[in-house]
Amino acid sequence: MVDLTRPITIIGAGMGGLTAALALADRGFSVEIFERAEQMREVGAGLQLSPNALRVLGGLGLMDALLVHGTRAQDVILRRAFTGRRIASIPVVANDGMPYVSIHRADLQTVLLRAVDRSPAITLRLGASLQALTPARSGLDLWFTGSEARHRHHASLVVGADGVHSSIARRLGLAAATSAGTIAWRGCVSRATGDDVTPGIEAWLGPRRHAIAYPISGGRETNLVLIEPMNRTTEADPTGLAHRFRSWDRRLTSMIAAAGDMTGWPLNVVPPTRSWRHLDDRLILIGDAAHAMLPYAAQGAGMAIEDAAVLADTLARAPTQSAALAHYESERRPRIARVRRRVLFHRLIYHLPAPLSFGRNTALAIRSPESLGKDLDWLYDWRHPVPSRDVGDD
């Protein structure tokens, strides 16, 4: 087993970093998290937690708190862009009954931060901006600047969970994340008293564009996401959204109008060939820092949360740190590759122009919801396999 007396250092207090800290503490490790932000202010609006992610968070004792803030979904409803007519319904509850929940990012962050604060094994340091990292005897020396001025921190293992634009990746000389050529516009629509809450995820599929809506904040708001090609016009002109979607389903265009100014987020991806293990297994990348992908399968947060669980388990079981990281990578890479393929499939299918979209709609409509749901069993029914014996040396 890896030495439990030596704290593990996590860079980044996003969803992946906070979950990793909780999972490691649950396995007996002490953890220090360094976050460059002075205050924890979550940006963005909503996200979707599929059963594979909720299974991990539930195992950490967070399910009840998440369900207070989140809204359970039974299915994803696919709709035609211009008429709103239903194409198909895809069940998203796992075979073991584990739910699918839509939630505000700030609510998820609050649940995670409260759990971190309750754990005596975790220390969170805000306002710590990483400036340099250098190999040192039995680990790495990290240099931070912040409210405490410049200071050095020695780490035996560093977990890089600092997102798609990872400062660690940049300092390692890794190829930067690249633009996917698309932009996601995000906004919220407040639900008026008496309005019905949509108990699921809705997606409108159109040529080169799609839109998604789902309830957040306990159903008091609807999270709206519009994804379209990015160019100088779209990036600089959020007010043109209503015009570009003007011929779509009237219910959707009403939500766009109600959302007002929406925030644009250019979508970026990390090269699939990016290395995760570095500096003689003194550093491992997880989450978006390792494998940021497009949001077409709503698995960005889910994959980071899975990473956290698998990393904590392999570190607790392996005889050496190198053995743990080798086993972690061998288990995660095939899973991430399969999710990437599903993401690319969704991107193609969602944005088909006519007449190809007619064939897509027909093919989906003739299948039963149960049949469509089975296509995602491999994704939603995932459990981290518990080895029958300790992880061996690599």
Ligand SMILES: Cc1cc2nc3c(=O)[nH]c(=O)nc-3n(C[C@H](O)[C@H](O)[C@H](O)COP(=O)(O)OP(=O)(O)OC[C@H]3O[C@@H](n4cnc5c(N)ncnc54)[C@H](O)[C@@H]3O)c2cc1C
The other form holds:
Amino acid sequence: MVDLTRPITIIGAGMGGLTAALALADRGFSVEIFERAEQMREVGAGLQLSPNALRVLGGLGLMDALLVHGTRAQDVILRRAFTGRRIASIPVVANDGMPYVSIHRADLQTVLLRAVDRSPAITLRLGASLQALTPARSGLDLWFTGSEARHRHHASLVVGADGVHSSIARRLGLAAATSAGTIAWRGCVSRATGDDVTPGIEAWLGPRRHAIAYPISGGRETNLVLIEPMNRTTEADPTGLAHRFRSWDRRLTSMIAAAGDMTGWPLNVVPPTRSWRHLDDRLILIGDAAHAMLPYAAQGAGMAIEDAAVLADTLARAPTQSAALAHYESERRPRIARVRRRVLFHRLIYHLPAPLSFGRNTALAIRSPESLGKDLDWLYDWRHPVPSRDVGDD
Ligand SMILES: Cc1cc2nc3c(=O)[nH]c(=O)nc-3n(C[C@H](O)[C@H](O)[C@H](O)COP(=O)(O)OP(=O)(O)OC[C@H]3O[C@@H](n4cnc5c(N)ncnc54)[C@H](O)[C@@H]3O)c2cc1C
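Please supply the corresponding structure for the form predicted together with the named molecule (the preceding block corresponds to the form predicted on its own).
After this comes the whole thing, all chains and molecules, with the earlier chain placed first.
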């Protein structure tokens, strides 16, 4: 088993870093998290947490707290862009009853941070921005700037959870994340402003664009995400959104009007070839830093959360750090690749123009919800540890 006496260093206190800290502490490790933000403030509004991610968080004792803030969804309802007519409903509750929840990001972050605060094994250092890392005897030396001024920290294992624009990846000379040529506009509609309340997760599918709406803040607000191609006009012009979506379903356009100015997020992806293990297995990238993908299957945070669980488990069971990281990678690569393929499939079918969209709608409409749900069993029924060979065997 990996040395339990030395703390593990995590860079980044996003969903991946915080969950990794909790999962590692749960396995008996002590952890230090370094986060560049002076204060923990979650930007962006909503998040869908699918059963595979909730199973991990539930295993860390967080389910009750999450269900206080989150709203359970039974289905994702796919709609036609212009009429809003239902194309199909895809059940999203897992076969073991594990729910699918939509939640405000700030609520999820609060739940994770409270658990981190309660854990004597975890130290969270805010205002510590990683500036450099160099190999040192039996580990790495890390240099931080920020509110604590420039200081050095020695680590035997570093978990890089610093997001899609990972500064660790940059310092390692890895190919940067690339633009997907798409932008996501995010906004919130208070439940009081619209008479039509979003009943669950809804997606409107249109040519080159789609929209998603779901409840957050215990159902008091609706989170709205509009995804469209990015060019100079779209990037600079949130006010033109209403115009670009003007011929879409009236219920959606009234939500867009109620949301006011929405915030644009150009979407970036990490190349699938990015290596995750570095510096003689003294550093591992997880979450978006390792494999940021488009949000079309709502799985980015889910994958970061799964990464955290698998990493903690393999470190706790493997004879050495290298064996643990090799096993971790062999387990995560195929899973991430499969989720990426699903994301690309969604991108293709969500944005089809007519007449191809007619074929898509018919193909979806003739299938039962149960059979559509079965397509996602591999995704939502995932659990860890997966019964597999011993961790030292890689
Ligand atoms: C529009 C949109 C909708 C999405 N919807 C969903 C969804 O419904 N469900 C889902 O599962 N996923 C969704 N995602 C994806 C999800 O948001 C990300 O995959 C997830 O937040 C990644 O978590 P992370 O911890 O890897 O990175 P991040 O959350 O980006 O955290 C990285 C952290 O590292 C810190 N950091 C960065 N550099 C340094 C440094 N040098 N030193 C110290 N700290 C540093 C940052 O401040 C940050 O706190 C969506 C994404 C988008 C863009």
